[in-house]
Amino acid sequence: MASTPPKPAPARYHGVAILLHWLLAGLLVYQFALGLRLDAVTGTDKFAAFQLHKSIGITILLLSLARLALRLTLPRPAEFGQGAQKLAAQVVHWAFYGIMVFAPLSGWIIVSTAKLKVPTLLFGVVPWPHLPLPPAFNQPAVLAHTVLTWSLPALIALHVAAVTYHLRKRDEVPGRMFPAATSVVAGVIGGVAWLGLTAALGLSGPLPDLWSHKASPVAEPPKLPNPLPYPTPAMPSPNAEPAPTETAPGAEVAVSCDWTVQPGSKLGFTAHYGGEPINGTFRKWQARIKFCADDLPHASIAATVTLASAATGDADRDENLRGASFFDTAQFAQGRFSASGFKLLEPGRYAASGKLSLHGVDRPVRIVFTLVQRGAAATAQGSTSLSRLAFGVGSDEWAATDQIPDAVAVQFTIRAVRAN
């Protein structure tokens, strides 16, 4: 019985393989170029740049595995050349696969075994887990990532040299990686333009975060006028008659010194990263306030803040704030401030000295605020400056103050009504 003759090898690669080839080529060039400028990026862009670098790396890993699966399952053009030429082509191609798989894999290991566990959200949307590996894997992964990264331009140079060789020979090899309707000249021009664009974007392009999964808009911390406008109390003349009242003779009107916080109140903070301000708010907090202007020694405030409610407008950064290196909300869920006995600094301006409990540390804190009171409604605006390191906020590499200064400003606007 005659055997079925084997099908002839196709003239070019499968369309999906061609698409993945050029997509991966652009991503690899972009990723390498972006990596060159990571250290030069400053401010809030630095955090975004590393998140983008991680997202592109995982994308390259997943697409490379898909490309490898296609190579092993789909028919492909016959291998070209003989002897050393054929062996060199095979070595270069498999070296590319090694870099495309193991470079992002080593980066994933680095992130997973770092002292500071920064969560990864692919393009700000898809949570990506850490590998369950011990810290001992970190340094070998760093070395592997460095070697593989710097091997990439050498392989690209060899690949370009091989393509140039085939173009000069005018053989069919370059055309195998273009669609059938595309001429080799048009394909080469388009490929060069595509790689040039990705290189330019990686080296100096913007770092947009339009795809980021952001928290709801965070209001800017209030700018505190100094001083706030307040009504100047009229000083009665010594000879003036008492103002008539509607109360019966001998009756006393009891005025409550308790106040209820109203919607529209805000508690915010401002830190700096790489010289750029980062503004945030706490979405969940409450306060009990006792205040009468004629009884300041008995005035008091007791506030409780849910630290996990901190929002800076970036979901990744907010998750980092909740981690063990900063607020460590798993162990210290709340911050508390309490003060009793206020001091009048000038009409409408007060100071309160109390204690802040944060991250398991108690420290004295003094706040200064202005107060506008109209009848049973009042608005207080104030601020203070805290030392984050005094409360142990920012450990490991975040304990350094070159990128994140020690001082953090806290601002508040409290709108309240007098309790009945």
Second form
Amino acid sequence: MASTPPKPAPARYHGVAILLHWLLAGLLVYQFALGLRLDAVTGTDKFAAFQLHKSIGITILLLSLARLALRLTLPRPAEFGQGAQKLAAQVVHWAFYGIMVFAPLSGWIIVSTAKLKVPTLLFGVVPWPHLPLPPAFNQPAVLAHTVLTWSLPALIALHVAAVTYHLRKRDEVPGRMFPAATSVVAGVIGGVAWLGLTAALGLSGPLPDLWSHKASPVAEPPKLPNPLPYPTPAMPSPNAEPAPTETAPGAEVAVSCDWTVQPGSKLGFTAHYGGEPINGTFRKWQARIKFCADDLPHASIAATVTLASAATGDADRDENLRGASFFDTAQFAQGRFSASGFKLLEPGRYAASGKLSLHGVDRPVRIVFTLVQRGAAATAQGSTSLSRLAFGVGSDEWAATDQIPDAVAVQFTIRAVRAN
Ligand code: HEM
Ligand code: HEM
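Starting from the form predicted alone, produce the coordinates for the form predicted together with protoporphyrin IX containing FE (HEM).
In what comes next, the whole complex appears, and the chain from above leads the way.
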């Protein structure tokens, strides 16, 4: 039986392979240049630059895997040359593929094992997960990323030198990576200009804010379980009509100024890391509240917060917060806030001055809140801004404010019912 002769190798690369070669070449050069810029940019630009670097890097990883799959399946021109020349071409080409896969992988490991994890939202749209790896992988990954990415310019130089050699010899090699309609000289000039343009864009191009706050992957802090260690009665809806009293109209009723905090109350905070907001809540806290609008001089609040209950939607980051550089909960388990100087600012809006004890430091703190009171139920919502450094929260490498600004916003919603 006559066997079918093998198909002759094509004269040039497949159109898709050519497209991916030039697209990936441009992306790699852009990405390298952007990588060099990561250290220099500051503030929100830094965050934008990292989100862009991660987005382009993961795109490179996915396109390179596709390129490799096509290389193994699509017909391609026969390997050129003999002996050492052929081997050198193979080494350089496979080294390129190695960098195209392992440089992005090492970058992904760096961000997955960083002390403070910043979520990745590819191009502001697609949440990208962190690899489940221990922190011990971080330093080797940084080293691998540096070595792999710095090999790129060396390989490009060798590759372009080889193409120049083939151009001078006027053989068919340079034309194999250009579409048939392109003259080889125009192709090479266009290719080099394309890489020059992407290098310039990476070094000094715009850093668009890819972070879509609408699609923020920062997990909503988990719903608070009952923050109180004791059971509480069901809370009437704040909109409900006041419950009718059994007392005769006009009778004097002694109204209690003590309030019991109800489930649904929330104590949260917002810090920033590299321009990105990080929202957290304290899951365990309690407060004793004395408040009668017509007796402000005797109003008071005393709250105790279990600092280890801070939850930001990322277990590793929470572990960090509990650690010696931040709250140091092994030494300072609780934060305490007490205030008694209440003032009416305008109807329904109050300020209270008091003292916050945190991380072994006492500082005056003023809170401002609105109060909606309906019968025996009340909702207070307020906030304050704290200087974390004034309390010594964030030491060593975390004391610098370019990555983590000093100001941390604290917000609270307290739902309470009047105690009998
Ligand atoms: C970051 C820049 C670049 C990368 C990563 C890159 C990568 C590669 C890879 C991996 C191959 C092997 C294709 C295969 O057999 O699967 C290849 C082939 C080729 N590249 Fe590049 N390249 C880059 C820049 C350039 C430039 C600037 C030129 C032209 C001036 C060029 C011209 C060619 C040519 C002509 C081939 C075909 C070689 C052959 O058929 O043996 N490349 N390139
Ligand atoms: C082929 C793709 C990539 C290239 C060419 C590249 C290039 C670079 C370069 C040149 C640097 C600066 C290195 C230095 O100054 O020593 C850098 C840093 C960095 N890259 Fe990439 N990168 C790539 C992919 C990624 C990906 C996918 C990620 C994350 C998902 C990433 C995350 C990082 C991080 C976190 C740093 C800072 C590392 C440090 O702490 O020193 N990179 N990259």
